[in-house]
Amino acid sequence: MKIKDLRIHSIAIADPPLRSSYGLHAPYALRTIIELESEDGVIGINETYGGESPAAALRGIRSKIIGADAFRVTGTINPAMEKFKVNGLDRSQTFLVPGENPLDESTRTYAAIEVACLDLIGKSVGVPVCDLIGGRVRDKVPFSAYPFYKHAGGGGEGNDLREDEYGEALSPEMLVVQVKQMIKKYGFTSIKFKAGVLKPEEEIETVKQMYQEFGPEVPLRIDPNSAWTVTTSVKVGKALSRELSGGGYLEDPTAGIQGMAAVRKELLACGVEVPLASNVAVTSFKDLPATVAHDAVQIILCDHHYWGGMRQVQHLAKLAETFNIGLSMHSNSHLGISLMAMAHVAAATPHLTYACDTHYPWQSEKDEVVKGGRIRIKDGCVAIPEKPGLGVELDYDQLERGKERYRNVPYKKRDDEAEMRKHVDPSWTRVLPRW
């Protein structure tokens, strides 16, 4: 089955002013939509990181894709990906926002093509992607609520301003209101809270108020994206030992595998067994030996984009199971194609021990490029449809609106620091550790 065309579409989608230790989200997030068309006229699609750099990397291998066999193309482009690899350098996401790290460009590019190929093949033979890559072990995939500290606004600019569905949330009380709203709408049964924004004492209080509101039956997770020292991380872990137990975790409280190992060691010495999770310190297979040797991370939050595709996630899952490490999935601002790709690989990965992250509640119907509108999240889960491929098709009118939006906005790469300086503090820079 020969591929006759690869089409690359850069789009922009409205994004609310969410906060993290990286800074402030811009009014628009960037995504890249790709189409692979076979000689038979079947089209496989995918969604990946946006902006100029990811699109340029895909354009750079286009000549190797055109004319290739869809069943073999990922093997064909493997040598092309080798030129992107920089051996011996840190691929950590500690200092670079996801999608802007040049050292994972090879895996991101490969993954984008792999998923589109799987969608193309699945649609050609009438089989869902999850069943192509080994068969589903679950028919629906659980996701967590993902609350953020947030300024007022719903994203967009000028005539494209969006409704502020969740409102401002810069205090513990406001965060609780935000989560209640999210759970009511989507039925989430666990909560992953983005921290590293306010003083640790305020973030501790936020988690405590969530625990008081939702009780121990709703697991709580907190992620400050490496904003704390080892000492502060231990302090927070001790203060929240009850609230983060029973299915919770402390994610990337401090930078690096050595830092995480030090936090783990000190918490255990204090009798606190809250597990540590990571999608910042551990981002590639080369990180695993040190992680295991130092007991630095007990849960890996993978991402099929920068881990190198769906099958690499499955390889990772088997290794994680072998070394008794839990597994979940990291998220970024995204639309329905990416959500369905996450759901398919999760459905075909037995060792998925925690609900996945998703930013999907923060995006709006107005930007969705999936035909038929937004993917449904019910009871906190995404169901795998009995449709071939990823189970979704492109709405080309919506795609064109996203492309026009991209052409008109000034944002061509993610830069949370610049947004902080523009809207919050002109002198703000990301400092690690901050507390």
Second form
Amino acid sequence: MKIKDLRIHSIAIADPPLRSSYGLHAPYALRTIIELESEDGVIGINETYGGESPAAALRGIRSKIIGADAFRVTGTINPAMEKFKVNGLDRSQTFLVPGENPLDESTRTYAAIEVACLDLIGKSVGVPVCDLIGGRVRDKVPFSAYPFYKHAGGGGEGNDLREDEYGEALSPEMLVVQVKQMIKKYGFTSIKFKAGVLKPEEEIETVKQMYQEFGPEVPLRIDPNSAWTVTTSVKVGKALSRELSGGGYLEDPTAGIQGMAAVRKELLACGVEVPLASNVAVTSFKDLPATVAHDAVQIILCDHHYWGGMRQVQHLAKLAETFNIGLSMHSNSHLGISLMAMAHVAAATPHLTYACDTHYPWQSEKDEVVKGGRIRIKDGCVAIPEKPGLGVELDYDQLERGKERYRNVPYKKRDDEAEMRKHVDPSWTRVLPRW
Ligand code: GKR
Ligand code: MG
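How about the form predicted in complex with D-glucarate (GKR), since we already have the form predicted on its own?
In what comes next, the whole complex appears, and the chain from above leads the way.
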């Protein structure tokens, strides 16, 4: 099946002012939507990181895609994936916001094409993607609530403002209200809380209040994106040993594999068995030997967008299972195509041991580019539809609106530090560790 065209669309979607150790989300998040069209007019679609550099990388590979066979093209471009595998470079994401790491550009680009190809093939042969890549082991994929400290505002700018559905949330009490609202709307049964923003004592208190409110049957995770020293991480792990047990975890409390290993060792020495999870210290296959050797991470948060696509996530899952490491899924601000791709790969991955992350509740209907509007999350789950490919089509009017927003935004990459300086503190810089 020959590929006739590859179309790359840069779009901007409204994003609320969410905080993390990276800084502050800008009023718009950037995404790239791609279309692969076969000679017989079938269109495969996908969504990936946005801004100029991911789009340029895709444009750079265009000549290899046009005219190629959709069944073979991922094999043909495979060497691009190998680029950074053997040269000893550190692929770590610790100091860079996701999507802005030049070292995983090749795996991100490969993944973007792979998933679009799978959608194209699925749509051509009438089979859902999860069944193409090994067959579903579940029909519904669980996701978790993803509360953030946030400033007032729903995203967008000028006369393009979105409703501020969740309001300001800069205290433990406000975070509890935010989660309640999210659970009521989507039915989530676990919570992943973005920390690394306020003093650790306040973040401990936030988790305690969530535990108090939702009880031990709702697993809790806390993720400060490496904002803490080893000592602070151990202190927080000890303080929250009850709240983070029973299906919860402590995610990337500190930087690097060695740092994580030190936290794990100290926690175990104190009798605290709360597992450590990571999507920052462990971001590539090259990180696995040291991770296993030092017992640095007990749960890996996979992400097909930068691990190199769906099949690499399945390889990762097998390796994780082999070494008795759990698997969860990382997310970044995204729309429905990414959500469906995450759901399909999760559906076809037996060793998925935790509910996946998703930023989806933070995005608005007004920005969705999927025909028919937003994907439904019910009882905290995304159901895999009996439709071919990813099960979604593009709404071209909505896509055009997204492209127009992109043309109008002055920034063409994610820069949470710059946003912090603009809106919160003119002298703010990301310091790791901060506490
Ligand atoms: O959206 O600010 C954010 C998150 O901090 C995101 O950038 C992280 O990549 O959600 C992610 C995580 O789990 O680390
Ligand atoms: Mg994380």
